[in-house]
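We begin with a single chain expressed as structure tokens, specifically the form predicted alone.
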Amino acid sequence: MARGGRSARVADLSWAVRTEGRSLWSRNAVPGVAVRGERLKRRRGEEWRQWSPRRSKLAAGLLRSKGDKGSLLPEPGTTTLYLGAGHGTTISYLHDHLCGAQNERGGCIVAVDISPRCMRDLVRLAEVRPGLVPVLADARHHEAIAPFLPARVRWLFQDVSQAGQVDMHIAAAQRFLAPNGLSLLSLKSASERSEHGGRGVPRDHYDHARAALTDAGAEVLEVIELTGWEEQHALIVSRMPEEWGKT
């Protein structure tokens, strides 16, 4: 629903992320530096950046989910954590969002990546962006991110192209996310096999993913297939159990 008595194309899907039709723009936390060469605009003063649905997994998941846009995203000022962090495309638009500018909202991105080459552009990114933690380390290996990490935090978002997405992404969930903490699964079907050894088809990935989660205790609240933007891509939604990580 458009808010403020806006033009009803446009709809806050938070204090720093709204849609205009069907695109999605953040408010920049930078402002005048695009990140990756995105569309840069001003509105009554404040400077906004599109965030493609083609670059972007969350993105594509923000405009095609069928429930609350808004609620994909974390609260703005806590703790998240986001495997397979890339070279921050991504990262930059939920920084917008859970930080602002000189990170006046108090937020914190631990932002884990592999690749070495990744993260240089993480670190450059965290020079300009306080309160992104840049953090080499393979997704696996919990114990190299709980350092960064004192407490289980509410969001967690995992696009990490593998075989055994899923798995990593219940073990990550187990170890790091709170009680009623919401995860997000960017699961990439081409990377997993079936259980008859082949690649099989992405929808019976996409369902043996709902079923394993839904086995560990989470409630998947929505398959969002990104077919169109991302092939052979579906977004993951689930909310962790109140008893979550208690035992």
Given for the second form:
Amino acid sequence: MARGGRSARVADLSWAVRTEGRSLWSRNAVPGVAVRGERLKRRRGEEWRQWSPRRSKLAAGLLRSKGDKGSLLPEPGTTTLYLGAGHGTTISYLHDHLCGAQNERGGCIVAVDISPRCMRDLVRLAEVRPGLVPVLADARHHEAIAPFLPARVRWLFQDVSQAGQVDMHIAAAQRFLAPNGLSLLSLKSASERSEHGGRGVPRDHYDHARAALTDAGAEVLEVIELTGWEEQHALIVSRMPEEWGKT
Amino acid sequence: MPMRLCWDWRLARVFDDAGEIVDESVWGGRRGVGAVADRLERLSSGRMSDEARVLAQRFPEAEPCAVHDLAEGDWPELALEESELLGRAAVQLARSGVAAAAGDADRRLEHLVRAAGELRAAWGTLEARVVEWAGLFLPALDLDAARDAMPQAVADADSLEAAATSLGTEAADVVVPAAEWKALNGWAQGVVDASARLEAVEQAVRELSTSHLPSTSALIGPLLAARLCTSAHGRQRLARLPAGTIQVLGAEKAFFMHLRSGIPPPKHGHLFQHPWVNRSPRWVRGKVARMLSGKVAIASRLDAFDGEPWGADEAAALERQVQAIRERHPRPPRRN
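Having gone through the form predicted alone, I am curious about the other one (the form predicted in complex with its partner chain); can you provide its structure?
The complete assembly is shown below, putting the previous chain first.
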């Protein structure tokens, strides 16, 4: 068997994201540059970056999803909203998929984070990755985010580790997500308070989030527990109904 | 559906009750990155664009409405060059937002307070080592009495004998190799250097704290005020804390032990460092800390919400109150 995992089964999730056996790769939009020191490899003139599920909850969700993994990703070339962008690790892979080199696909990621420390890393990333729009703002403050979005988005991701994540997610989805849009909530159970005192069990928080999303009218497609890669985290995938956001 | 007014950084439109476009005003200025960034910043803070303002005057009955709530096709999509412009303007805004964080006194104070804490801890270990190490070679020296003078004396001397002479004692009768003396001498210089740096950092804390938290600093001293502010994660959050929380700031471990296992709650956290608390007899410390935390809660609100700052008068009045508490409880309570 040839070295380099030639035997591993390759499955394309999109034009720029694929799994090889149990690892996930994305087509590097900035060839030669690793964003966080990840492995790079060349295949038929294309450079691919390894997308580690330990560093990215989206990657963990993609690898562990039982449904059609590709359907978790946004349509390339569309506009997406990412709340809680952090230092931009996941964002960089999303950019590979959504925009490609020099934004050949014409996609856009509005990446919101409240921390100036994170924002400076995002700015550096945005300088070499056109299509990435960094916004220094509180994700709960919709007014500050709205001017950067010309229309509702079809894909929303939220990863903010603080109490009230579920309500925040629903509010953001109601404000910015298009009908039939996909919303992904990375829920950190440890950030939530428990109604019964003490820490509470992660499953309770997942169930509560599922119920809250359903109550708001969303259809919860999958609750992907990330245990093993991210403890006490789950990725909750839901789809908004046709009449979503209509006033 | 009422008449609606929508706008983004490019244009503003008025729709009538049937959803038809009644009027439109398009931004005609030169589309540079800086100009777009200015517009985005203005919209982000919830204000209208100039175009929207014009239309709002023309149609006062039109209700403001987000472009995201319009039906599909009612708002023009971003053209390619508009997307690029938006992206570059966003980068510029984010960059200036990051730069503005440097003016955030809370962040600066946090670095200073933590730097002072780390330096003090480091100084403590270095100083203890130089006293024991040099003391080994100066067997006749009273280490307690000479402790304060030792680092400087060892750092300034060019031999063990010279250090002994300057401390008024005699060196032990052993041969200390040059390399070993050099190591000891360098260590002592490090201690002297650390004290100077600690003094500089604390001076900076005092200055920033006095300007950022004038009332709290006047009441309990700038160093303690800075520590409380950092523990509370900023001036605004300190001002929003109840006095009971301020009283136990810095004693989180004991406090959560209290919640978890029901041991008595801590009486004081950082506030213990104030002489009004730690120089009081044991049985009034809790009472003093409780009263003090109430006053700090008021002072921190004066600081955060631009009140008339407190000064030496209020601090003197507070000291009298502390005295009164001490006099009211001259003896420990009797145990039953």
